[in-house]
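This document starts with one chain, in the form predicted alone, laid out as structure tokens.
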Amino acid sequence: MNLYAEIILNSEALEIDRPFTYKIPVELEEKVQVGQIVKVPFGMGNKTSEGFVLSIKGENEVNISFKVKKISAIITDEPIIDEDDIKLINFLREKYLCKYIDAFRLLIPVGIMKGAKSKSKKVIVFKSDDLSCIKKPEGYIEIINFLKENSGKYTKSELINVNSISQYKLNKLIEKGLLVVEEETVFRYNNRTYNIDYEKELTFEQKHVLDEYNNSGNNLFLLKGVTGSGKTEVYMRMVEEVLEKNQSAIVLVPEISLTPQMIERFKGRFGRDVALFHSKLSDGERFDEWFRIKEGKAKLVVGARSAIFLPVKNLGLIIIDEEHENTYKSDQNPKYQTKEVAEFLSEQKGCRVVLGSATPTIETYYRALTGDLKLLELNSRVDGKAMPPMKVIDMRNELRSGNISLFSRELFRDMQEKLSKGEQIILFLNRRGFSTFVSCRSCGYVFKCEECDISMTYHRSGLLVCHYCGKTKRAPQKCPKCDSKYVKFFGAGTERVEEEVKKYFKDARVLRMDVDTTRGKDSYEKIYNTFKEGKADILIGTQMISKGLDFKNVTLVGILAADMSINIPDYRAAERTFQIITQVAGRAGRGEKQGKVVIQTYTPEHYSLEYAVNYDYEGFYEKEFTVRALMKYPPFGNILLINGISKKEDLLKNFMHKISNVIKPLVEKEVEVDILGPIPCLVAKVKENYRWQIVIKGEFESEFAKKIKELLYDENKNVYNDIRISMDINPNNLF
């Protein structure tokens, strides 16, 4: 019987986002497997293309009414993905309205597509110390004893050149079979040894949480624990139980929380066989970790969101720490939500999923209160200390009193006091650069990026930088519009804060942690260790300092501009403000000394600040819950964001109006669904591409979203080369 393979081509084109049927040649019938990468002829010219084997069928399962081309060759001997992965790919495609190829690429490391292979070396391995086969064993016993202790550690050349072992004697021992040469995979990462992290004595609350977890029949949990309550120790105990059952675990943290401290703890507790997976790894390192996990050589994975797609064997547990973080939602196709993928895997594999946060999202906490998730709570810090008190400073009063500096009088006094006592300070401002924008005071002209509809940020290097596309240019001395010399820098970024701190506190040792200072591979770790070891007094940073850091000598945290997140035009703005203030505040007073938090704002009356100051999550939840219910925002409805992107503004505008008219009849059939737009996006141009959007909001199911996708696909085919359309369910923002 003839066999046929359904192939997904490695192409972005909308027109071929479907399986293509190819005949499996007789000579390959026993070799082709689901999940392999193969070569196939495609198109009129039969140009060879790469493709993924989605399924294999017999001739009675396919409807062939045309001449079928044959698979040309097999690229990967072994399947890269398995049948469960295919189910996950179908889930991603249905749930997040993406193309097949987008889903496939999530599961396959970049290195494989580039032909990457494991790196290996030939090492000398001890087999026997029976020297009776050697006539004159003198001088051989030392070599044998050395290799007994260092079996498999060294190559032949290393033993000869570094350890000064006789080449003749080494060859003789290999010839007689007392030593053998074996090929060993060389992993390009994860070779560092960490200090042992001993189990901490559990508090009553931690024991209670673990008992509830172990005795529950649920597979989905929310661990809500205040900062400093010992969530990480609870995670480790959960992981330990899974590993003892010979199962595997995935621990996910936001990229910015994948701190050296987190890595130290997990590797210190569970050894070198912990796999790490994050964006700072090279393609080769990512391939090695992927291969090690696929081979079952690493039972525990710690990583950022993409680690959820690793080929973990016998998965028993997924932990998603800081589950409220935006970074768990992908902003590239497929625009998946990591928590939803984890739940799919839980249903598929029967594993447990634990979401952890001091400030869960409104949607997650709602699900916990309604019973979808089992709620576990840690309401006290491990040491029994109270949370650090917060003081809100109205910066309007500071201006009225003549204080025009970045620091309120109270924060300035507190900084003087803490520095005099040898204590450390963290200053938080969620904007990098020196000033937020540059403007002409004469005519009001704002210096914007020519390729993006966004103001450029001034950096102390004298450059204007676009933080959307990366374009830079020298800061002008005159206004290009009116030729005025009155060009002024407005607002402040972390660079400006650093300069001001050094101006007023000349003896203080200052570090800055933001995207600009952590571009290097080990730069984050160097800054972290310098501050941890007490070699710096003040750490200034953006959101990457807001979590995952535990410095015992930090007694003061200053939040310099709480209004930045409040004033974002997005329905999650209040929630994000509450979360980030609570998280940053949690960096203070984690040691023996009492901490303090100073929040500077121009809107002290905003409810997110009022609840944050009192660490009142439940109060904030009730307030925000009411607003969401009235506006039918998640969890009471869904949002489907349709973005159109093109270099041709008029073509894009007309196209977006056209598809709006096509979609409207479908929307009008739904009772509680509204369509908004089309309008230009808030950031209307990025990298020379114009951006328009349509928002569909209300109570709709996935089938409705699929119908919208099909309509858009049909309309987009004719202008695909000029206009890119993307869809996102419940996006992070509506920019």
Ligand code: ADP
Given for the second form:
Amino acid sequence: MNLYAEIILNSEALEIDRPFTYKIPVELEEKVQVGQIVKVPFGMGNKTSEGFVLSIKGENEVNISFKVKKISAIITDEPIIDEDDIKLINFLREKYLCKYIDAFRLLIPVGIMKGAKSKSKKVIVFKSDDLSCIKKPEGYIEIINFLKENSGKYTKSELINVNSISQYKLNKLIEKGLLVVEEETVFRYNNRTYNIDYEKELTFEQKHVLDEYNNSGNNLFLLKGVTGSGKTEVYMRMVEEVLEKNQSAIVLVPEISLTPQMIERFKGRFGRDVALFHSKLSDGERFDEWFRIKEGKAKLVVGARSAIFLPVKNLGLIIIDEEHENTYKSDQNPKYQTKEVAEFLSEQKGCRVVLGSATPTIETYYRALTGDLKLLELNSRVDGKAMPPMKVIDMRNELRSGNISLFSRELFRDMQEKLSKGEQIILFLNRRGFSTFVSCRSCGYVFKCEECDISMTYHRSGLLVCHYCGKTKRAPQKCPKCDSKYVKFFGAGTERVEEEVKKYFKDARVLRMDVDTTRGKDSYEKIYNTFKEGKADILIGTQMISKGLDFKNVTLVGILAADMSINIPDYRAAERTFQIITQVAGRAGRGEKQGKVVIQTYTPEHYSLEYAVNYDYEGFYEKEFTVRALMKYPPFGNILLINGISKKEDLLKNFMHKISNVIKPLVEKEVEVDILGPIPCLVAKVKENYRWQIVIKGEFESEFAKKIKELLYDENKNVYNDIRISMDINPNNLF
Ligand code: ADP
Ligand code: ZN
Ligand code: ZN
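Starting from the form predicted alone above, please write out the structure of the form predicted in complex with the named molecule.
Now the full complex is given, and it begins with the chain already shown.
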């Protein structure tokens, strides 16, 4: 019987995003396996292409109404992925509307795609010191003794050039078989040693949580624990159990370079066999870690989101720390949500998934309350201390009393006091680059789109635009609520904060941590260590400093403009504000001294602030839940973003209108679905490329999204060279 293989070609082209059938030549019948990379002829000229074997089929399973071509050669002897992986690829393709090839690339390190091999070196290994076969053995004794002690440590050229051993004599010893040359794999991973992290005696709550975890029949968990409640210790116990059963575990952190303490602790507890996996690794390092894991040499992986696709053996547990962070959603194709992939793997492999956070997303908490996830809770800090008190400062009053600086009077006084005591201060400024809203400094009024409940964005043309639906309004000169003329668009950067700090606090040692100051390699760690060692008094920073930092001497945290996150043009603005404030507050008063948090805002009555300052997650959840229900935002509906990118503005605009018209009949059939746009994106042009978007919002299933994808693919074929489209289900933002 003839055998056939379904092959996915390693190509970006949209029109070949489907399996192609090839005949397996008789001489390769025994060798071709699912998951291998093979060479195949493709197209009119039969150019050689690479492809992945998706499946192998018998004669009667394929439909061959034309002349099939043959696989020409096998590139990788061993399959690179297995049947489970293929199922995962299909899941990614269906769920995130991506191409096969995008999904393959997630699972396979770039190195392999480029044909990389593990790096190896040839070392000299000692075999025997029987010099009787050599004429004048005296001159060799020293050399052979040296290699007896240093067997396998040096390469030939090192011995010759560094240890000044005669090349002639070395060759002679090799020729006589007293020494041999052996190939050894060199792993390029981080070999640094870490301080041992000793197991702690569990608190009552931690024990209780672990008991519940162990006795549960569920595989999905939410560990909700206030900052400092000892979640990491709980994770480590969960991991330990898995490793004892000879299974593997994956621990995901939002961004590996921003969570040095997490890595220190896991490495310190579990030793060198912890693999680290994240985007800052070189292709070579990634390849090595991937290989080490595939071979089963590392059973625990700590990494950023992409680590979920590593070929771990016997997966027993996936932990997703700070599950609410938006870095778990990929911003490149496939635009996967790591938590959903983890759940897929849990079903496929029967492993457990633990999501952890002090401030779970509305979607996750909803699922925990409805029983999809088993809820585990840690309600008190390990040290038994209360959370630091938070104080909201109404910046409208500051304006009224003539204070136009970035600091309220209270924050200013607090800063003076802490500096005089030699304590440290963190100043936090949420910044999202391009977006800027318009508000009244006098009464706090913010221009919002009534349809979408989203802050409108100011454009240089003087227009206010809603970036969900495209509605516009002329930016007024006066506040429609209080008539004040202090209607301005909002914006301040960390640099400006630094300037003001230096102006008012001349003797303070100031550090700034944002994208600009952390570009260089290790620059984050440098700033982090300088502050930790007490060599600076004030740390100014963006979101970066809200994560996982643990400084004992920080007793004051100032959130300079809470408005900047309250008014990001996103339906999650309130949620993000609540999360950020809770998290930043967790940075204050970690040591013996009492901490304080000052929050400055023009809208102190906003519910995200009211609940945050009382550490009332449940209260916030309930309020936000009703808002989401009213607006049909997740978890009550989905958002499908369709993006078009092109160098040709008119072509793109026409195309987006056309597809919108094609999609409309489909949307109109659904009761609770709306189509918004097409409109230019908030960032309407990047480099030479124009960007447009269509948003589909409401209660729809993945079947509906798939139909839309098919329509889009069809339309896009004709203009594929000029316009790139992409789709994103529940995107992080609509920028
Ligand atoms: P979270 O991740 O919930 O914010 P951590 O796991 O970072 O909390 O724990 C906060 C601090 O408490 C850490 O310094 C940690 O080492 C310590 N800790 C955790 N569990 C215990 C325990 N059972 N006994 C003593 N100290 C603990
Ligand atoms: Zn006003
Ligand atoms: Zn709108």
